[in-house]
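The chain below stands alone and is given in structure tokens; this is the form predicted alone.
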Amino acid sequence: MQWLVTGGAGFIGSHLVDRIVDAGDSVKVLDDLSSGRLEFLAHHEGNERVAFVKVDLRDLEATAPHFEGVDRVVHLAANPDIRLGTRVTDTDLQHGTVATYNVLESMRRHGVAEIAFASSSVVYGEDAPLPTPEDHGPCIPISLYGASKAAGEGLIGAYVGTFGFRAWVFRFANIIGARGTHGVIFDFIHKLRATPDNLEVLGDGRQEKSYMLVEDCVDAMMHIIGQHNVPFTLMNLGTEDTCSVRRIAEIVIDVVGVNAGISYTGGDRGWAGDIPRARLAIDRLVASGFQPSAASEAAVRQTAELLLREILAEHD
């Protein structure tokens, strides 16, 4: 099967290509590298059923090319930093709304029929019942990040409902692990390494939220993406349980070992359009015979233990 990732360089996308290449089948990766890292997929240089494509997904019709002989499609690019939004106010617009209509009237023109999609917890707003069912509604994001992930999947519902599209979409809690790039423990880390007697912390500490090993998500995708053939699969994929943001800032002193203390910048959300408690349910998920590796503060310590050592790696 010939496979397409867009983002596939990034954090999640290269841990899908590992799996996608560990399964015996063929990758195009698509990927501008404005946040994904080639020396991700360093590994694969020289394997022929790796293909690696610089393109900017906002180009419609530099990208629609690469969709010739594709078999199935796992849109994860996207703008990875939510408060990038609050700045520049059409980031998400242009990286996440149009650049997934590009990817879907890609497909229609080469008649790729199966799209897999990164979507996020962050759709269903504030005010959600915890844990977070998929069938909640109606579903109001409160940032921008979160507006595009939900038009997105309104766009590929309209692709499945009208040109018979095969779709998959992914609602991801926090997903953690070796190559990450960004996120709350990335930046406890480079923050302790520059002031390693005090931390600041966003908020007051006490967002709650579930934090899922990267190599469990791109499992979970590739577990219900084989055993789903519906016209149209919606899960979360997450843990059953939560971490907050003090006991992060606690794990993550302790791995680069450093007697820091903690310091808080006060209110009950780390920035406008931040979700202070976030928990889904993952039901369906259990149900179909997938669970978890490790919950939340086991994939929090395990990620600031990698993270650590790629960072200290970097800088030597």
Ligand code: NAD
Contents of the next structure:
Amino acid sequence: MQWLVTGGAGFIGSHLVDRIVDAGDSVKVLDDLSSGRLEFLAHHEGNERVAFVKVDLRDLEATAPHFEGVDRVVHLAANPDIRLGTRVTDTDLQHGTVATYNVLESMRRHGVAEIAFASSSVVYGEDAPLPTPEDHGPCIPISLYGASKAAGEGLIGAYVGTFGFRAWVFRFANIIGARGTHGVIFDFIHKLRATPDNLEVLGDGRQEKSYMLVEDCVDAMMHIIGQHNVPFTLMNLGTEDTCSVRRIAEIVIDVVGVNAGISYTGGDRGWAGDIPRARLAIDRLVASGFQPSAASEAAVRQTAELLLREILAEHD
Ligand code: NAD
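Next block: the form predicted together with nicotinamide-adenine-dinucleotide, after the form predicted alone:
Everything in the complex follows now, all chains and molecules, and the chain you saw is the first one.
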């Protein structure tokens, strides 16, 4: 099986490439290295089953030829920074919506019919019931990033309905673990290294979300992609519990080993467009026979330890 992973040099993508290689398949990575890193794939150097192409998915003509001979696409490339949309309003449109259209169109041109897509819990918006099941609607995202994910899902549905594609759309909770380059744990470690006596937390710290280990995320994707063969599969990927930002701050302070106070900027959310409380219903995932290996708080602690080690090694 020849896979193509967009964003495969990124955090989640590089872990997925590891799994595909473990499964004995071949994989081509398309990435513009805007937030991904070649080091995340360095351990595959010399492996002829892993190919890397630096390309910007916003350019359809440069992207399409790389889909020749591909059996299945996993589309992970996107701007990972939800907050960026408060300052720059076309990033998610270009790297999200337009890039997703270009991936689908490249597939159509080359007769590739299977796509898995990294969507997000943020498509549900902020008025959804908790835990949120996949059939909740209407989905009204409140960030430009969320809008681009909803648009991506819509475009994929259109290619399934119009061109006979098969799709697996995954709505991720917060995915965390080794090689993380963004997100609350990463930010807290960097803040504490700059000011070890105080940790500034955006919002009131009561924001509460689910966290899933990246290994669980990619294992669940591989499990579902292999198992469900209906034209359009929609699946939440997360854990059953949540962890508050206040608790994450305490855990990171403990792991970094400093004696820091915590100050809060106030307000119920980190930034405009942030969703303060998120928990996905994962009944479909569990019914498929997959159980995440770690709950949110354990995943947060494990990630803080791993990221601290990585950050210290980088600055040695
Ligand atoms: P990441 O930034 O590590 O990975 C994204 C990759 O896409 C990077 O390698 C980047 O270089 C690449 N990329 C971006 N724009 C591109 C373009 N125009 N052309 C080619 N490559 C491009 O982020 P991640 O956390 O690994 O996220 C992977 C996917 O999962 C993204 O679609 C993200 O929106 C989604 N997601 C992540 C989370 C999470 O908690 N990490 C939660 C929900 C959804």
